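The chain below stands alone and is given as structure tokens, in the form predicted on its own.
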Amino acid sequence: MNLLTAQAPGGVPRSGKGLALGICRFMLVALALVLSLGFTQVAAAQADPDREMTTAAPGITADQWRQVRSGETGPNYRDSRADSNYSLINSSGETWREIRNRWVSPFGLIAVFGMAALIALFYFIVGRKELEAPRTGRLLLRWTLMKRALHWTVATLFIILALTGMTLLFGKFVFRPLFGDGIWAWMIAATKVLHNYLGPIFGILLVILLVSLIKDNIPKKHDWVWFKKGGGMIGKKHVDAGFANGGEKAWYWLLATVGILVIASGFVLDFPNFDQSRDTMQWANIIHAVGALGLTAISLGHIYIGTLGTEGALEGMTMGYVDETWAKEHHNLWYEEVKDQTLSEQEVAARKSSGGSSEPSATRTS
């Protein structure tokens, strides 16, 4: 989704500016505290590898097992934690790991792989949707620098809690075998460090982020002729959008309704001291693995279609401007709105060279 900030005359103040870089600041020391927590919590790990074994259970007997599972043991053979009923070995465990590992690992890998097979197979058919007609040198703002802060600070935790979280997931089918014990051990300690407390960070950020987008996201009727229209791949005539597009627009509402269900249940795994029950933790866990992964394998047509499937996107959010074809093209009601707003690109050097505010006033139509 792409967002555009209707400026007062004169630009950006500088302060916005500054906001900005603090951002970004926070978001660097933010990465490194965590990194130095994982890796104090891996060396603490290895000083003394033998931590484990000393608080190991003796050997226990056939007999004993099927005294647990069916329930007709004493407090000796019952959860530690206070106020718990549970055995060691309960049907609602057996479910949840049944559900994981049976269904929610397996189909996840197909979604995700998947959803990448299908996108290079249609990057090979089909290839880059270039302009149509050639550039004419005359730009408009498309995202204001806080923007693209806050965006690209949202989408690199976004890709490291993917990837750290497939770790977690399928990691020890993969980097295990690949590498060993040894440095497996060291990898899977430092992902769970980073996904767990990145995760907080990133969830507090994806609420502001949608919140600063809310109104460029409202559905309109031509949304619903843009998905008829395939947007614009069924039919010769372009299709109308306004700033954001129907499909810009249905990421939004993915993000908005299944990426707060993924926090949520993040949330309730990364602070288990809130006395939530051992089957409130299993189902968050099933909810926050589909979620994540479901988001996971969709993003991947959103990261496509915003660098190398359609010529110019990119540039607007490296940039903070497109050219005024490529706003024809894609998005021409909010193009209607904003036309007398172009700038050449003289001047938009001019503006950045001079230290002043890049960003002028704009108007725009969702």
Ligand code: HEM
The other form holds:
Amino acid sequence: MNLLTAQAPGGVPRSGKGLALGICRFMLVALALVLSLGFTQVAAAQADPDREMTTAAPGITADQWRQVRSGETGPNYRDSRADSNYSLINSSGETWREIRNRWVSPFGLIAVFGMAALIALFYFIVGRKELEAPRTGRLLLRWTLMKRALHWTVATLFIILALTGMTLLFGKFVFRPLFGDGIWAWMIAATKVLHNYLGPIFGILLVILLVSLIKDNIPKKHDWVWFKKGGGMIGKKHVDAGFANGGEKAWYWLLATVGILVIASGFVLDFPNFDQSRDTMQWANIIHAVGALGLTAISLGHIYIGTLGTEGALEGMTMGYVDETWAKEHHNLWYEEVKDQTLSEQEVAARKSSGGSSEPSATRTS
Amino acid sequence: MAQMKFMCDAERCIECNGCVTACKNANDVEWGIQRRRVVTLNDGEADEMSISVACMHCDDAPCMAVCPTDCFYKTDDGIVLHDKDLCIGCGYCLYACPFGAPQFPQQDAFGERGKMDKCTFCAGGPAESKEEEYEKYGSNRIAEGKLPLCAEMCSTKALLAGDAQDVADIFRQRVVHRGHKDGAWSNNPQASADNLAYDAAHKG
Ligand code: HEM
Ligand code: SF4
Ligand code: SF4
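The form predicted together with the named molecule, contrasted with the form predicted on its own above:
Once more the chain from above appears, this time first in line as the rest of the complex follows.
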């Protein structure tokens, strides 16, 4: 126990009022005298700093400060809070705050909105990539119903997670002043619940989607050429592509790496009941936010290319079938493999009406 | 305006946990939450020392800076309070806080955190009525002109609460009285070079 050597100020007890008998008063005076004598002695002793230093309970050593700073607790560390294993000072908290507020937050915003601006610029300067040859009207099955359903579920969840995630990071600057506390309280609570419950569902479905697509996304030599030619934009010549082109494969592997990292770190944040430490959650948050904002920015490119940017691409993911010409122009190696499987529009309609899921599973290997 | 601060004089704290008990009692905080804690370093060793910790009502409060809902605010007295109606229990304030002050009742599924609770400097919080305030945040002694109960109850007056200037003045007196060259805080190897007791005595 670290006992005091300096006495509490005003240490003399106050005398009781009223029925103070003479004798009692005398005793008090005597007591006060004794006490004050004692005090002056102590004070005299303490006036000598060196003496005080040798008798006082030791002060706090540089070693202890180092211990506090490092957050290390050791076997003789005690914390009177029931379930607490916290160190005295959480010195990484400030680092986390700096990284999140100074770097992740502003640069995340720049990444997402910068990407959107770049895409808009590209659209106005270069414009949509139209089909060069006329459509033949013969169709090829590209996405089975199962995969389309999976893709759109994952995509919807991704968009909700990106919007709610960004609300957690930036919402207070926009919506609180805009809507006032009443609506903001409701909105941010819903945001967290949506994000925290849809996150794990997204995680599971993304893994299923990734597994079901891995065969088509093994990198090949021609993918490298595809990149060097900027996907056909440099040299204005068609570049080889299998079922998935180089760009699609890059997006796949980004999701398979960064996406998994975002999901894993999301799980760490989502379930604080596994005794993971504050430090772990700080790191998880940074990894999660950087990965998620990066993916959000790049997903804008994916969305642009799949919709506005390329004539004929969206049809494949909505209807399941693409035109022969589109297949030839965008995925020539795949086209070579499946060109004998083209169907007329009537044949496709007939197949769909007889139950869309009985589509052949054939089609891709390259 | 006052700038309210706590200070714990580690050379006086005897690890009695009176402040912890006083706080629990004053604020009627729920089961599992303990706004103040006493930390002892090197228990049982010669250099043992204890210090009472709770929210320190930081000037540049990290909790305030990272909260996604922006539910913290600072009173005119420099006390950091938060609005439980806005809090979503994300835990960010806890990641950032230097003192481990924010705590969460675990009331929901999957270990989801409930609404954050922390020391209010016995200043309550935002509410429609006194009853609601007491229910959500505990007592508002500041409104009654009283200081936090933890410091008021501290038997050795190790834990001080009040305006920063007053707290500093009391501590400075102690430093002068003890004659510690290093300001009673540490065995500062620089002690002889910068004699804090001397500085304190001459700064007035
Ligand atoms: C399995 C998937 C995911 C899980 C479990 C998950 C979970 C979480 C959790 C727990 C938080 C902390 C906020 C809080 O507790 O209220 C968070 C923050 C965030 N998440 Fe996710 N998330 C997932 C996927 C995503 C995805 C796909 C995105 C974006 C595309 C995303 C974007 C964000 C962002 C931007 C934040 C805010 C970070 C900050 O405020 O510093 N999350 N996420
Ligand atoms: S909760 Fe922590 S960070 Fe916030 S004011 Fe209190 S001590 Fe500072
Ligand atoms: S737990 Fe509550 S008070 Fe703390 S940062 Fe999150 S919303 Fe803000």
